[in-house]
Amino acid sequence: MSNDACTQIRTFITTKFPDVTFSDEEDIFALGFVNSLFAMELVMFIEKAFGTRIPNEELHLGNFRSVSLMADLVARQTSAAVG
């Protein structure tokens, strides 16, 4: 799923700022081309096409900083609704 995780979010960033380029590993808040309206976007993206909910407790900056740390969050919330 991290891949799928990966490729979707990395999709969605891309869509919207298509002549940034960036690792998914990066920091793309301190790249500078992503502020805090896009990482409510991100939120509701994730939520949306992963089916879940992100708890308040998840909704911090440094789940959102990278391609990688949001797919993490997407597994862990996932592997949580299902177990």
Given for the second form:
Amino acid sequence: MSNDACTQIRTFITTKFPDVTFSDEEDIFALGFVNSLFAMELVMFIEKAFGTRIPNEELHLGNFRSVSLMADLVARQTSAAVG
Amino acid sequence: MKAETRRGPADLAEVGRFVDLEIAPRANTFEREEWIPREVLSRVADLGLWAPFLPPEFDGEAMDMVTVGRVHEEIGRGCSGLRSLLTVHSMVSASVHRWGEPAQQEQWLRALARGEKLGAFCLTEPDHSGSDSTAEGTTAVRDQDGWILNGRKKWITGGQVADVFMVFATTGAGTSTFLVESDRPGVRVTPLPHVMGTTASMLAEIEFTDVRLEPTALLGPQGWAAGTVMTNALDLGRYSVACGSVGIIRAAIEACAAYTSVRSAGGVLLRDLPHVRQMMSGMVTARDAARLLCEKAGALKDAGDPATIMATWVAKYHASTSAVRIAGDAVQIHGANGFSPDYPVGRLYRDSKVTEVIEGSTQVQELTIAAEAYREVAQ
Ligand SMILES: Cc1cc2nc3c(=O)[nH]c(=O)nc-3n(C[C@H](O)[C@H](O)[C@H](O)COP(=O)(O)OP(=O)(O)OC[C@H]3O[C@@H](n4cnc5c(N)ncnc54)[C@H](O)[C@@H]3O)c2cc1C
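Could you switch over to the form predicted together with the partner chain, since the one displayed so far is the form predicted on its own?
Time for the whole complex; same chain goes first.
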């Protein structure tokens, strides 16, 4: 799940920003290309692609800094929905 | 209005009749008096149009966003001042639905859906660029009982009549959003008269002086994610303005078709002059193109697709710039009568210009949309 989520999230970001290179662990906010519009797109993408609604308490920068942290968020949300 | 007496949302034909009979004929009066009577706002409630996208559990109708857009188009065809009220009310209602805690939703959503409470959106400040979308001049400071709000907001659509303000303020954690009742001690509402466009939208400046708020006034996440609260609301506002601009174009076409069918110059009806035909063709084409772009943006919203954000920028850019050009053509076609309060086109011209300034000015849109072009090429 997590690998698959990483791939999907990475593909979404690189489709939007083809010039940017980054690892799954890297802080994408430090790279400077994430503006408020793209942040909203990221939230919407995760909610649609993984069929989840991210609750307010999970909507903080710490969960969106890197591809792998977003994949962890997805894993938590989807397991919470199942369990 | 009681829930049990409220009817479901009108179909589009009924909204069209409402606009034809009760709004369009009075829109110049609304503009001149800088006011939309309460009884008209109640009729909007009666038709279930304030926030029909809310789910039935909150007295909405779960109306899809494409249809919501068509409703805002219809209302915009009649009166952009009223459409502006719908725009900001929708932004507040959708935000409480998306980000509100269950208690906040219980407190507000049914009243917002029924139009018993009206919402206004308070971001812009007198001393800062609205395009920068900052809330630097408004602060909310935590104390043991909740928050203390201070600051000023300007150009607030519906500010004279709203019951609840969605206020962006700077907190320790960045920008945060608060729901503030308009009758709280320390809230002062000052009407903004004689504005050039959407004069009937009852604009106000709002001043907050040591306004005490309970902890539950905070809406949505704080810090970084508060930006998504703002972006999400502005995206819906942009969509509503785009659809309302289609309404302005339609009103211009209706006015010009009627006028040029009875007015002659040089012995021929204006409608038979080639340059009038050319302008009318441009109007029809722009209307259809703008509506298709709005429908695309609305369908992407219904699908929860993030592509809706850029599609909405594009729709609003095309619809608003077209509305300004076409309203100008409509005044030109009317000659001196275009300047007269006896015809609608002068009002359409004034109102259209507002759509190029709010919810992302034309210049800011050009930065955003052009950036997308460079991204696409780089792929
Ligand atoms: C009728 C009306 C109703 C409104 N209703 C509301 C409301 O309900 N709530 C609310 O919060 N606000 C409201 N506003 C305010 C509106 O959102 C702002 O006017 C808008 O954001 C633009 O900000 P500004 O007026 O400060 O212009 P500025 O941001 O000062 O812009 C001035 C000029 O500079 C250009 N510009 C700005 N930044 C850039 C850039 N980076 N690159 C190139 N050009 C740039 C703009 O396009 C514009 O031409 C309303 C305004 C009007 C006129």
